[in-house]
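A single chain comes next, written as structure tokens; it is the form predicted on its own.
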Amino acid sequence: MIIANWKCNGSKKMIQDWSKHYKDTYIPFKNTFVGIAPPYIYVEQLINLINAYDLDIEIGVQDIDISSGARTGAISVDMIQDIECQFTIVGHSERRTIFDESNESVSAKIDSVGNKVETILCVGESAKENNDKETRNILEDQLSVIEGKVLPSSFSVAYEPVWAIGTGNTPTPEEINDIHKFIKDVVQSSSENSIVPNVLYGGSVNDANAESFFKQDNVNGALIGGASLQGKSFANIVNIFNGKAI
């Protein structure tokens, strides 16, 4: 699962040149669910240019409000629906940190998204935390939000330590991998029908590193911010996951 993020970033051409250099990059391989999430306005554009080249590639958004109505500027899963969208980030930290979204919220954006669309909720620490051996508690914290819930078997987790977005710096693959583990447990313990979540992982992921992370048992897929604005990077990534690098 190979999830693209390009958060409050694009425009007509970019997207356009996207679309055209992932198809000269990409090698065609089955089974693997590639997502985009554009700003929402580019989302009908991004939709007919995946059509126009083929390209199997499910679109998505950024977040989802938790509900429809009089919430002005909001977006409801309903509205994503109808313009076929398959996915929906919430809990980013992004979301938290600029907007102030609390845990009520994102639990509340869980319970309306349902199952309608497939959910990936980001979960992640600070450095600060980090460097105070917090980690563990404050993603137990974080997945505090799917306590109870019976959670459609598509939903996804995404570890993104906020010190490591956009940084270049990146925990080890092998503690990645240890975090990911402790995620899952996490979860399956935590939601009502015990399931256990794909868990990606997003950082400073790029075509050069994506690799060494992908070879861990439990990274199951990557949520990738600043490499998933050039087509050519983001195929690159998508091939490498599919052990298809040239």
Ligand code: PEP
Contents of the next structure:
Amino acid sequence: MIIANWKCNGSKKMIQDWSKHYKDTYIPFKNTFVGIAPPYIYVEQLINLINAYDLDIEIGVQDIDISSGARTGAISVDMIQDIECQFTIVGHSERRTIFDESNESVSAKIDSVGNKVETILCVGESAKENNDKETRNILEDQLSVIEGKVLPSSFSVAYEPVWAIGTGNTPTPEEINDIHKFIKDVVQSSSENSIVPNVLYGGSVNDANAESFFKQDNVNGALIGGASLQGKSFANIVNIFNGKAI
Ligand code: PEP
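To test you: the structure above is the form predicted on its own. What is the structure of the form predicted together with phosphoenolpyruvate (PEP)?
In what comes next, the whole complex appears, and the chain from above leads the way.
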């Protein structure tokens, strides 16, 4: 599973160029979920281009609201389903820090999504928490949002150390592998139906380092910010994941 998070980036022109560059670079594959989460307003344009180029890419969103109706500025799960989105990211660290998102609201979002679309829950520790060797405690706290929930089998977690996002720094592949195993164990023991989720790594993944992460047994894919904004580099990462890098 390879997911692009475009955050608040993009324009009509960028999306046209991106689609062409992606199409020219990617090598067709089977059985890999490749998704892009653009800003909401570009979903339709991107879906049209993906259909026009016949690309095997699902479109999703970067966040979701818990309900519909009198909620100014919000977008509901039913709306994203209506425009053919297949997944939503929830709990990204930028939502938690810039928009004060709490575990409680992340939990409510997971409930409101249910199995209508796929959910990718982001978790990750800050630099200070990492230095203080608090990573596992922090992850346990963030994963407490799934306690007692019956989760869809498609439920995924993205391990995104906050200190690795957009910095060029990453944990070692072996450290990531250990943490992913920990996340799988926590989700299995705390979800009501004992699911073992796919765990993606996110934080400064690019086409030069992706292979080292993908080689790890417990790394089931990646969530990619900066390097997903160029169609060529994102396609390179997809090719690497599919073992088709040249
Ligand atoms: C992200 O913010 O989800 C992310 C992984 O960003 P980047 O790849 O730019 O570090």
